[in-house]
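Below you'll find only one chain, the form predicted alone, shown as structure tokens.
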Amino acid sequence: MKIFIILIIFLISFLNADVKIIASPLCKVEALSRHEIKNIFMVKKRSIANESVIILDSLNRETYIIFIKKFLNKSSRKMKVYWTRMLFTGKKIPPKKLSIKELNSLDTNSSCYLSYVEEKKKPNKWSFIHIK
């Protein structure tokens, strides 16, 4: 019963932090509703108001449990059987997963990059989206 209580309280403690959507300073995208950030992280879709946009996933994995329930209401594990599904059909490859520093070092000069980070670990020079 404690460790119950114990793992009840870190997932409620893990599922507080908060997780933004970013964007890179190439990308003119400003706002996006659940329902289209669930079809860009999800590749079912590779562009926003004719932008094309690039996904990145994080590197962090507790960042990445957060995001995909809190935005795409998913668990891990349906996630993983997802992109190994798409990968097994050759219909899609899962993003890219980077680090913060790897975000920050990232040239974004020449594409539009979406990801998503805690509030508190913005990269320089990329932007929050508003969420719809």
Contents of the next structure:
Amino acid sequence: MKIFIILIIFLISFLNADVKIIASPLCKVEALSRHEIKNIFMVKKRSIANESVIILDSLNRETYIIFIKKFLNKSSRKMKVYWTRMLFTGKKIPPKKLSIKELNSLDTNSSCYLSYVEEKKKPNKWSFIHIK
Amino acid sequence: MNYKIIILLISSLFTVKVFAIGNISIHGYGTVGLAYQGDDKTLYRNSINTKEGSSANFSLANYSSFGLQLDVQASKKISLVAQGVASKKNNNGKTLELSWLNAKYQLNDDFFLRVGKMRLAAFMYSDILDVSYSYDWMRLPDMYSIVPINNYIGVEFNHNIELGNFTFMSTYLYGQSKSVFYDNLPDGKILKGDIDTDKIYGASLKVLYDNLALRFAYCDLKLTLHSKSLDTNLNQLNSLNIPLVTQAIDEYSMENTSMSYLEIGARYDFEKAYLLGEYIELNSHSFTSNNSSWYLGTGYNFESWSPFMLYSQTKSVNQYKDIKTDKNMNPALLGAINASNEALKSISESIGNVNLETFSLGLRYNLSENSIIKLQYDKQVEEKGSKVNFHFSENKKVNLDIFSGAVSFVF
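For comparison with the form predicted alone, kindly provide the form predicted in complex with the partner chain.
Complete assembly follows, chain above in first position.
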């Protein structure tokens, strides 16, 4: 019974986990429209307002699934097929997947990085991106 | 071939992580697939480039493939890609082939140029021909085997533009290609031929609007087709020294002859389901038949599995028209021309002739994030003289029940 209650609590917290887009300190971008988010995170565009950005995906599968559903309106199978196609036709290489620990220790002095995390796990000095 | 070793080798790949150091990365894909059909007078294959398949036995050759890709990001704008494929259906007729080997220059987000070896994107899925993980079906629809080439060496320009809610993606290409084909005689003999294509000019346009994707492609090329048996037969007819026969052979010659195709396709993605179809017309004034083919398919995505079905129809029209004769001709000449007409008609009927109907029903199941299982049943009806499968009997029509299963993965 205890395990069942813990599982329910875990599931509720998982469903409520709010995933937000974050930008590294060097980024000038403060807000993105849904359309821009789709273009940037599917690497259809590599810059916003003349600023080059590098996308980092989350290694945490739950965070990744919430993000692609919420912001890209895609299932994990659809995203996997998209990246498989881009990769094996030589068009694009999927973004690197980093853990929170790797995101925290990333050298952000030379480039603007965009990623996404659970709200409470935002690395220091990174900022949240507003949705237009 | 030791199947157990192959299966062990492939299953070990599920644990392999992507290799990446700095700007170099290695990725791969594969399929271990089995096909079975029970007619021992027919060999079921799904490409003209192969002589292997199922003939009343389980065959690994129809679907199995393994690919490895090396990507090098040489600079911000220049990248290199090399992809090798191990498959029994390779264009070059060998088990190993380099299907991609090119350098890409990315001018900006909307424009890139490639030089080297590339897949010919004749259809919606032909650029990912062997990457079975990326589509639901066991094999791509019948029309994918009627275009005689699937890769080329040359140059390709790609351009994307967004206009409101529409995205237009265009590709322009120029190049050449070499491939092989296999054919069979009723006595069981297998013939091998060469397909050389030159001056391949192609353009395609993909239009995206919301959940709708439309595709148009046109390609024009010069085709040269040689096989020992074809060359021998034509040389024999030429040696008759009858000007009308020589003229007919020249007219329908497959030496640097023009061939073109026009393809249109559409796909609509509903929230859980999809509907798609393609149509192609392939034309050439030569001994090769003109082909038209279409298919319609649909599928429904449940959480981790997806049932799908597809219907496909391909028809050929023979181009050869008999040499005209008149009653005043010398009887010996008349006899020779009539015999030549029979021989030339038979040659024409034996090249590029595809009269086929296929109904497919199947299931895809997501085994893990990187691997899927597929099961499929196909009912295939092939007319006499059609050259998709090998036929070792004189039956008018061949009905095949094909059962297939596969595991596909990427890493």
